[in-house]
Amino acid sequence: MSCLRERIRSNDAALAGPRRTVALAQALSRDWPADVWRKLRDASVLVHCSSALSAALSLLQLDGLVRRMVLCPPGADIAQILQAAEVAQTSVVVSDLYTHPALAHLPHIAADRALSGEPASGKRDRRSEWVLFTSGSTGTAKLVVHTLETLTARFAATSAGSWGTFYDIRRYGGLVIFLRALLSGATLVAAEPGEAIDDYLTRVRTAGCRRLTGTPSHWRRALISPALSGLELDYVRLSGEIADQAILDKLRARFPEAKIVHAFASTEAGLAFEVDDGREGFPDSVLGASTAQFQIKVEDGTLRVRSPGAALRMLGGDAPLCDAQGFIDTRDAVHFREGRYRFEGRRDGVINVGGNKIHPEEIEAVLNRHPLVQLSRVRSRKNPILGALAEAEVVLGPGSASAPRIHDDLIALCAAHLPPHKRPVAIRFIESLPLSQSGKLDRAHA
């Protein structure tokens, strides 16, 4: 077992923020205050940062001396983030300048404290939790915990440079790729809340980033921004959502000598598998690439994960995180045609139409190959005799035709690739879609 600090092989990587870039080799030759280290040894943590930077700093001093560490993401809900630091049994906050007053109750100690403090030399030799919030995409977030050993469980090496994620390293998405380029020596180029999509863009191509990762939501934002002329890259990943096909030939069109990765992740469930065939779902193949240690199945049509990647446990409450045999059910329903398997969409998000199960991200992904459209998003309208019908929100791109010639297109696109329980009964044309926190598609308020 060994801490985040002693796994990094290089010093040559950076952190790189809107407004400074700390170099990984001041943030490894510094620790707390001896005052502080006593305080932080063994104590469960919450870090409560509005500082995506902050946090990656404070993540890096904290593996290893902690007993554990709660990362509270942001615009994640004050109630929760009290009710996580009860569950968690915390007993000091690591914060940047910002902290809520209702978490004034707890000592707080500043989070780049340690860039400031002693040279580097006490033990790290604890097994640090690191408790995640899910996405809570479609209900409310839950706590899961994780190790560093479980969160790198599954990576793949890769080279030194620079990284980019749209994602927030306080979630599983950008975590993930914050210890991929750390222990890769590569330099991470962090997204902080609430930056502007083409402001990160800019940093992200003055930086030499190549390679990028986001939900297919972020994607499709990033695509008409003018902000990504001039970057090139050499690695695009998707994960988080659904990957259409209409994202993946867009993102080809736009970079085509990159490669382009779907993957299937989840907090509870780790990374089960990454996709760059081009090809939207995944092939019969991924269920046969199984080992003593990781499994994937499918089971009554939804994915089931066996990893050593996934997380140990959830914390508070009595749901068990996986069944008997180790798997976790990922809710995501899939069905198999011609020799692959697709998503359909979450099973606790389909919308009932007379008895017809419909899944939103099916018909999504017919609107979606319309050029002209950037996102769409289906959602339930309440009938009086089939229960509910479904409905389209549609955001077209920069420079589009006349909405009404488009409606007419998206009508006939409907009725060609889907059944008619499953068209929408109206396509209304808005400006825009809300993304939840995590980045994708916010379904919760639809």
Second form
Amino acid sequence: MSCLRERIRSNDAALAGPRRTVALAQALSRDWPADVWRKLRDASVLVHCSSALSAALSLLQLDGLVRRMVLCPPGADIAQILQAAEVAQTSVVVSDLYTHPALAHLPHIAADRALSGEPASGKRDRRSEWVLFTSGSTGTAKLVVHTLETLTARFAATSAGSWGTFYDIRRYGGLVIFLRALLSGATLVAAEPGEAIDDYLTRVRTAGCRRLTGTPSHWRRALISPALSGLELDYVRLSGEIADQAILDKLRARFPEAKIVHAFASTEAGLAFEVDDGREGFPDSVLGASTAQFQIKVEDGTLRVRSPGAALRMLGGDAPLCDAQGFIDTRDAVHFREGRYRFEGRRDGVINVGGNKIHPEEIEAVLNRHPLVQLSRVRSRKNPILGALAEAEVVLGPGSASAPRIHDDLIALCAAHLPPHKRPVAIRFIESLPLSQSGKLDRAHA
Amino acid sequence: MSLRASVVAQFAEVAEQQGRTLKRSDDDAPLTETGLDSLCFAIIVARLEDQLGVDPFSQSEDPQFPLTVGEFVAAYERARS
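Coords for the form predicted in complex with the partner chain, given the form predicted alone:
Whole complex next, starting from this chain.
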């Protein structure tokens, strides 16, 4: 398989940042200077950039040249980055930042030097490892190894044009869309860390994007943004969190003509499947659609995936990525009802109420059904009698009626749809809920 | 509202929300004869914590859970004093 650079050299792919748009064919007519090339050849490289655009351009120049590149996502703290550098045995840092004192022992190469060098003389014929932080990373960094083959294994042909994604391209969800857009010859409007959703949506609209992807939390935020007015889309995609019926219905109402797809994918397992029938969960036909390389199953209540798009292995630590048959346990709990599987939540996030295990996501899905609820988060609250109870925080949409009235509505909604032990003991109204760097509802600090 | 009245009001409210009947709430009533189950008491303790700012059963290392309504109320009186 040829390197990424070769594969997009002759198409019209472009990257649009807040201040500049880079036509890649033009950018790739440049290369690293010979001295830098020698330093990078077969090296393990830490890609540590503040700008998504700089990181993206570096990746294009590094694939096929280096042995391994570690993509530092925005929001990773320096302790995690140092740990990653050590585990991945990196010997060089490619960066658009000042040199962090903790990384000063490693030689640094400016990310934009590839744009000023002479055309390449050597061959990019290495099968570079792409090392990604998993999206659940809090505390110690968890690293998985992909290659260009695994990252692009399950691509179907797509249209060019202009694409947008709320994800940062240095995490799995965004990276896959970045690669898919570039290999399709599209322009990707790349979100920059810290860019407000309103500003990003304005750029998306101005660029004429017809495809936009993000987490359900991104979409819940986008749907109340004034910058969404005037934006028309052909393709709306959600992944990274459970897409509940409420968000699918709201998107359908806002984009009646668009194809609305919710996908299940993870950094470890890659893309498992996509659903486009407008309903939450997935039909059991998804489990039947297996091939020799690709298979999905449910075992012990969680979804397991064997896929050519899965990561090759974990980097560091002893935990194996998959079982002996090659299945990765996604730790996402599902249950089957009326011909359809529905996601209950993360195995790791269960709240144990006196021995009854409940998933916050299931309760949030009920609260989110209320038309005035924009976003909700359910968390565990310690209790001396049952160990824990669920309690909820709710963000109301703009121009909502008085909170006391909605509070009573929500209590009634929970009573109608949840057994007693799953009903939140308290519902608090708050101004906003934080999203993690990967665009998911921040549960680590719940 | 006295502390005792606040506590008993929670008993009644939670019983109603949980579709139960509050059978007894006098001081001598064993908690097992109030008609409330452990989920009800878990909810009552959480609600009282929000209302009064104390949870007497999570404060000590080795909490003795009360056996009667009177002891339950007394635990809150001690915690607030």
